[in-house]
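Encoded as structure tokens, the following chain is the form predicted on its own, with no partner shown.
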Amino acid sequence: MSGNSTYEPKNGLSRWLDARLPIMRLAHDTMSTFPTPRNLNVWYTFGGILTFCLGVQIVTGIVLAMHYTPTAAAAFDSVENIRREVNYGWLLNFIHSNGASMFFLAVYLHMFRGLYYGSSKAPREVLWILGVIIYVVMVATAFLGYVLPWGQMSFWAATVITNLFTSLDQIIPHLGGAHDPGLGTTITQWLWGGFAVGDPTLNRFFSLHYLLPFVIAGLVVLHIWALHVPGNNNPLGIDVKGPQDTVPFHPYYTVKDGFYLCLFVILFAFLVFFAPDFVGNPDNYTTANPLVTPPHIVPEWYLLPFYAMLRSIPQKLVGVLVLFGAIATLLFVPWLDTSRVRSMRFRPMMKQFFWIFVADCILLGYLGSQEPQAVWHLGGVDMPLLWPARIGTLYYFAFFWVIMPVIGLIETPRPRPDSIAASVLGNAQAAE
């Protein structure tokens, strides 16, 4: 897809460097002249936006780590000290905390776009799988970071989520002798660094939270590498048939991505300066107290759909398996989608099920934010919210494991254009 290199060193220094470390040639070929489908729309700008978000999180996180104290006695006060005493500490703190939300907002839009346009299908299976792995590491990093402020919600979220692993004791009740702890208890105690959430837990979570963004950065490099081998997918879901179907990445898409990045930054800045606690929880402004349980323990908004799935299952082990199964399912999408057509633009049946799936994910997020005993009042009948959550969970799995493979076999797609150029320019101009 990328073709031969067109890079030409302009002076002696660049020729000397190119002969020994062709980093400028690599940047030129992968970011400047890389042939990109000429019909990419706004939904393809989130790759650059996500790279920007990762950079912001790493830079602000490094500075915040310089002033953070990872002990149960001092963690909460050190966060308050950052906000009040460190020069621009309040700004760094709000950028970092809201940056996580903006990061997940962009990644969810990126994933939905990939599903809609069939970006997981051959030959881009490895690209999709690497993206799912990045998402999993992001979830782990976000959870670890949520614990660090050591407020009430941080402490109890750590307690509840890590306790989920104890359900694995039902699978392997003893690792050694009859009196040894089971697999789940062993994992939980290792995460805690003891027998309860405390100082060792906070130290471990802080270390991992600092490390994992650099792991994500390495995975992003692999993700971009995997993208440049087959090249970009496009909204039509058809293969590039020649130079007429592509344009150089620069200046066409650097300008386009830059424009939408500016719009994204404006939204980001509005959240930071005018509503910094919009997605936060008031309980986290109270220092952690192991003796007082908050009335309603919830994770951050970007994990609420999975939290709703977990709570909808009455049996703890099954709930945990459903939770992890919901994420693991994403790894199999390249093979579950059996249609020979990539883009849902030409799949009228699958398109409808896709938008129902999007609505289902939003509904699960709402249900995850509600109290477990909450009810809906429908026509004089009180319906517990657990039932809509169970139906939503069922549809989530049915979409991937039943609807996607079956519809792909029975659906008759609409005709597709002969080429990208024919779609963009018209057949006559494309022929010229």
Contents of the next structure:
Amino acid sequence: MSGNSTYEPKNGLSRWLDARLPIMRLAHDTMSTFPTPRNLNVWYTFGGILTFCLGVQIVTGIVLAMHYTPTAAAAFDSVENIRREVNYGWLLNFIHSNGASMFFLAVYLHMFRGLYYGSSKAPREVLWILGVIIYVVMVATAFLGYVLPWGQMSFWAATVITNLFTSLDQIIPHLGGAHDPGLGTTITQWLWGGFAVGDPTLNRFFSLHYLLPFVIAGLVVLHIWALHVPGNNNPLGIDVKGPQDTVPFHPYYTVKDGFYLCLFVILFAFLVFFAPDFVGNPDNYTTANPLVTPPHIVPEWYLLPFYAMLRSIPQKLVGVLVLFGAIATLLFVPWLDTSRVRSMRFRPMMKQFFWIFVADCILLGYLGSQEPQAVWHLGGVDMPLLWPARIGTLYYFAFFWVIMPVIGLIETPRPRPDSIAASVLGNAQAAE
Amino acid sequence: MATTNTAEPTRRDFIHIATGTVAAVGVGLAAWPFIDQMNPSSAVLALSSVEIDIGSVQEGQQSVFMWRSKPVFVRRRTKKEIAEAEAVSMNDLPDKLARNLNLPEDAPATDKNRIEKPEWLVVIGICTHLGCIPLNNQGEFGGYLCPCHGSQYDTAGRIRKGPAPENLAVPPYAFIGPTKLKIG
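After the form predicted on its own, can we look at the form predicted together with the partner chain?
In what comes next, the whole complex appears, and the chain from above leads the way.
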């Protein structure tokens, strides 16, 4: 989408088209000859895998929508009908529901990769921010989709998440007279289309769930555009210095991405065919009941760390601000990282804090899956899980707002190789 | 042609600003129907009050009724529960307001201000934290425990512990007979 084009039309028709709509040129330059650092490793294959995931969700989603009924009375039964009666409905349904999990698995690895190799740093700040926005829209889409089967977890997820906005009542308690609802309640009732989650809510969630994947697709185009201006970062985190540092995207990375995509699809297929409910919650096989909250409600696994943060805060508005703040923090990473070295391969101190951060995210995910009153029995001492959750939340924010800027200033990075080619081929060959 | 690049505002500047303002107002007006369509419809708003018979609720029991698609707890409190609720000091209450739509907004959260008749506690059964339905007769205070995030309420439906900011709301209601309630 930028840089010098190497496309040469081969015949009269392609010359004619190229002069009117250079779409073949665009495809050629972005997907075939695009110069890509020659040292990209397995962690760089998730961009392609994520594009695959988006495609799978859109295609399975469109056909599932042909059989789904978005009303409170019929939604649950229509999903069961898809599973039992529609030809291959079971397959399409399980690909779509497990596809969400695979999508998030890939996006989290993609994000940790970006963090580790300093991919957010100049000149790729806009690329990173677009990625964070895509992640936020993904979370919204996944949440809306989780509500559609209208099971108990669907209903109560919708209730809890939309109620996050009622915390704004603590800022403006009344819009109008003393007994009028506050800002938060007003927004929440606007989202619901009623006084509780119900038919209007389900219907609009279906509409938006259908819309947002196409918004994501548009954002992905911008994300790839912003990638192709500076070009890929790489595991060394050093700039490409010339043609000796790169290889054409095709066939080198089409084949590499394709190989790892195959491994990814094997795991995907294993879930779909052998453990289709592994990531699901059994309570969602009970029809939504507005009068009974299940004894233990949890979000899907990919939102558990944020849920643990929310629950670790005893004050409602602060809890909600921490929840949203945890995601908003990611927007500032390009400027919070003060190191002049991108890749943590050459950052001995930061590397350790990074792996503690990864462990912290996993710990928070585990804590989010436990009951709010849960207690750990550690050699005769009872510790409420609240405390590790609070420490984990504190580390999450400290990692970005304290550790990242401070370590970047005080750390002595290890020496970096002269060039990508020198690192890959050895200095002698690269000099030729 | 005279230059328009002067410090003094020109008639052309005025036309630009006026046009831009009208366009912005027009876009705002055109957007409003698309925003407002999501608010509760007339059909939803029409279901504003219900009459219920609570005669079958025995002492120590609770029944749940629906009002505006929200659950309303009607709890017939025991003598012990009433005494416990009345004995609570205001200093032990995180939310000191009655949250009773039948009373002025600044009414304090005494047990008296939470009820019409001491025997009957009528509250909207939605946790003021994130909207789950609290469980009856659970938690440290003998009232309610929310299973989602662990908020605990006493036998007057007042928040005592946990992340919920407010007491369970008391809906607008009135006794229209010894065991008949009109809610809304």
